[in-house]
Structures are given as structure tokens and as C-alpha cells.
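Given as C-alpha cells, the chain that follows is alone and in the form predicted on its own.
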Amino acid sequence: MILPFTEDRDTGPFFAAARENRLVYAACEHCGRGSHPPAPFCSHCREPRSAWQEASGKGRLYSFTTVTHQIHPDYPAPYVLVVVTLDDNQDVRLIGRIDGDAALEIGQPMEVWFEQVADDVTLPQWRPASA
């Protein structure tokens, strides 16, 4: 499997939360606006400080492709990468993996959980939302 490098300084906190099943982001401290993934300046108004928001782990399904031709063998097609943009904060979008083939909608609610992937590796990943 193909994992991230958690250690980072910018993400490294985003990776830490996801250790412990918390959904988080980097939001600019003078605006507000959201940025995933962090940059050390905001992309909106250009200020250097930003902080970790929780949130709720709900969204919007904003974009999606299935993949019907394997690629890698840890990644068995076929499979959907799903774009969500957060309800908490709309300028943030997190991508995720759903197995199989999924009816999926722009727009739906969706909501995450998190896939242990090795021992110290853990990711968001997003489902439809249950009724």
C-alpha cells in the first residue's frame, strides 16, 4: 500500500488526528477560510497564521471517478475516488476511496470514517451518509 508521510510539519497534525479518529483542518486565523492541504500562508487573503478546526466528519459529495482498470495491486478495480467538500467549512475538499462500484450522486451527503492502514497510519476516508 502506497502510504502518506505523516511526519510533516505542515499535515503532520492532520495525520495525528486521524490516529485518533478525529476529522480536522487547517482554517486562516484573520479570515477564516479553510485550506486543505495547509499551506504555510492562506490562499484567500494571504495571512501567515492559520489553526486546526475540528469537524464533524459530514459533507458534500463534490466530485467523483470510478476506477474500472487496476493499477496497483494493493488497489483491486473496480473503486470510486470521491471529492468532499466539508459541510464545516466549504472552501476545504478531502479526497477518499470507496470499494466497489457505488451509486453515487453529486451533492449527497457523505460522511468519514477512518481506515487503520498500517500501525501508525490512519485515514479519513467517506461513505454515503446514513439515513
Contents of the next structure:
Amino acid sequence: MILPFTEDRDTGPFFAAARENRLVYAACEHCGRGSHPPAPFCSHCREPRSAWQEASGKGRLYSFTTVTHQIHPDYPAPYVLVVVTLDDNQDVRLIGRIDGDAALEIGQPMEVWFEQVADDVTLPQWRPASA
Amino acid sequence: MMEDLALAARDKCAIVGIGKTEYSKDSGRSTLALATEAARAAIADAGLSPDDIDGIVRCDMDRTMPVSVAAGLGLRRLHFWGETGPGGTAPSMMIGLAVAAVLSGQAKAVVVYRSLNGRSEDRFGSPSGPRARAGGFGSYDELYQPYGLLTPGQHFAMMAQRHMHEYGTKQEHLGAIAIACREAANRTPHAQMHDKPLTMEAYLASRPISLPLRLFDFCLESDGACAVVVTTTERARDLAKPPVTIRAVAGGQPSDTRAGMMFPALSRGDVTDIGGRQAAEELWRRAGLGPQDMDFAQLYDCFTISVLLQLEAFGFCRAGEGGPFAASGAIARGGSIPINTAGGNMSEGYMHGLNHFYEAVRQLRGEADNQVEGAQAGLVTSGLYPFGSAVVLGRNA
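The block above covers the form predicted on its own; next, return the form predicted together with the partner chain.
Okay, now the whole complex, with that chain kicking things off.
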């Protein structure tokens, strides 16, 4: 398992929230546009007023790929990488992984879940939303 | 109004020498040895000596340092060195740096090179190796790698999937791009895939890697080096080969710019929003030419989908229509805009796109293996993420 560096000054709060099973994203307090990767300035209105927002944990599948050629021993193929656009903010798309094969359709509703991958690391993950 | 120096710079500089090593799966040599061989060949091709070289430009991902290449070439009076990147975005901007150095008087003749053991040492399709934690410090890898998003191929696969969803792009459309590159390589003796024809049937049956991308949607991870020499067009007229002039250079950013290298582009508003679109707009203005004036295009081809996105961005067809355009025959030999006429990164060898300059110069000198008859002007593009850059080259201005 490749663990993330969770102490980065701009992205660390994403992982700190995930440890508490909370999903957060960065958005500008001035214009409302989202920022991902999280940045200290807003690239749209240029105001330095990016702040962390609580996300609903709902989103839509933007794209995906079924990885069939294994790259790393801790990530056995096949697995599906998903890109999910947050319902809360269309500027923010997050990555998730579904182990094994999965029949997915772009645009389908997705929901977050939290995978604890180390004592001090939890990743927000994504799966098809339960009906 | 301020003078537009980009227009004043049109055709003022030229590529006067080109050099390369063999492209292989295992060079058995250091990247410094490769860089030196390619640069020596380029200098000799120009009819110059290392004593004439006073500038060096490298790609920021190259393992070799300018000082090492200066030592390898036995340079005596180096006055300018520069680097740019990242990666596949670099080559056209490397030419831009060389032009900037020459026109500002900081150097008289600049060697631009790219050297890599991309197969035997540093494979892009491999994880970066064991380490405690991924990312941080502005890399943003911490947001992607822990999920198993590890390679450029996986990234481009998701771009392809989205393009297929939005525009109805088909697997066969991508296949047409792979085959166009392969057929060009089949006519180019030094290309790694020279003796390996590719049919649509074989393409569609090829091994899935990261769907919808298959084996033949990927470029070749290669060992080798490539180099060119840039100087003034005035000086070029006295040198060994007909000058190939640098008509315009431009870089561009996407309209929705995100921090970070490649994976963050997944958050951009639109899959067709690549830096090449803005680069193209400025490039055509600076060149006073358009896509219809190009006799060939050497398009950066890390993957088939990269070519498709750039056919759209550089105006050869409209956004979303890259698939049918590629499958129409337009990009093949004899078509309206033959691409990657030596096989490109897909089938010639992956010199990170600097090989596209080597081939473009051969075309405009009339000495290519897969010659486009009467070629007068051509496009070279570099990279898709995070930015794009491109050059228009011309024959004998």
C-alpha cells in the first residue's frame, strides 16, 4: 500500500478530516469556486480566501478506467479507478478505487466511504451509491 | 503600441543540425554517453565544431546536467544554459529557450538535447519505487497514488473514456492513430517498429492495459538521445545543410488551470481543455499561418488519445471530432495532414518528443525516409499536461 504524505501544508487537512471519517474540500469563501488540488489562492477570483468545506459525500462518476496491467504488488489487477465530481461543488473531482472488475456508467451516482489503510491514515473512497 | 517582438522574431532563428543515437530497449550506456553522442552528431551535421557552441538547453527531467554535457562535448566557452519542462511539454519550449538565448545575444549557437534510458533505467510505466510516503511538497501525488493511480497511461485512459462518453469516440478511432504512426515507422529504417506492421485487427486484439487503452495505444519506452542545434538564420545560410527556420514558438495553459503536474488535470472542467488549445491560438497568430498551411504535423504522442486531443486543439478538426477525423485517412501518408512521419513516440522511439524535431527538420530538408513531397512548413507539438507548447518550422525562408 502506498501511503500518502499527510502533513503537507496545503493538502494535510483533507487527510486530517478523513481520519475522523469526514470528507472536506477546499473552496473560495469569496466566489465559491472549488479548488482541487487544494490551493491557498483561488485561481478564479484570485482571492486568498480558500477554506475547507464539509462535503455531503455524494457525487457523480466523471470517468473511470479498468486497470488490467498490474503496476505495483499492493494494487493487484484488475481494479477500477474512478473520478467522481462532488455534488456539492462541480470544480472538485476526487479519485477512488474499486477492487476487482465493476460495471460502471459515467454519470451514475456515487457515495463516499472511508477506508482506514494505516493507524494514522484513512482514505475517502468511492462506490456506486446504494439505491 | 508596443512592438510585437514575436512577429519580428519570425524565421530569425533556424535549426541547423540534428543528431541522434540508436533508439533501443537497452542502450547499455549512460544517459551522458547518449547525450554526448547525439549532440556531437547534431554539431557535425551543421558543419560546426564544439568550439562554436556556447549554449545548452535541457529538459528538466533529464538525468544529465549541462555541465556534464559541456564536459562530454569538450566545450570551452559556454555562456548560456537553461532548462524547461515538464516532460513532454518541454521540447517545443526548449526550442523557445534556445531562440530566446540567441535573439537576446546570450548565446550564438545552442545545443538542445534530450537523453534517457527510458526503458532500461527510468520507466514511466512503473511506480516510483518503495518509499515511506507518497507526495507532499507541491507534488499532489498524495491525492492520487495511494488509490493506485500510478502511471500516465492510467490517467490518459480516463481522459479517453470521458472523450468516448461525450463525443462517441470509438476504439477504432484510436486505432487509426496507432496505425498511422506504425505505417510511418514501417517506412523509416531507424524506427524501432520498422519491421512490424500493425493491422486494425491486431490493434483491437492487443492486450488491455488500462481500458479503454490497450498495448498499442501506448508509446514505446525507449533508450536513446536526440539533439538539435539552433542559431541565427543569417549564420545558417553559411552552414552545411539548408536551414530550417523557426517561424513561431508558443506555449499555452488550459483555461481551467490546476496546480500540479498531470493527475490534477482530471479536475478540469472539460476533457478537451488542454494547454495546446491556447498555444495553438497564439502560435498561428505569431506564425501568420494556420493548420491548413501545414504539410505535416509531428504531434506529441505519449498515447493515441494525446494525438486525438491535439488534432482538435490545434484546429485540424473541431473539438470532439478528433475520432472520425483520425479515421478518415487525413492523418495517414497522402492525407491532408500526415502525422508523426517517422513513427513518433508511438512507433519510432520515445525521446520525449524531441525526436519530432529531428524528423520535422528532415522533412523540410527533403531528406526524410517517409518524405512528404514538397513539404514547406510543419507543426511540432509538445505535451498535454500540465501545459502545451508548439513550434512552426519552415523551409529555407
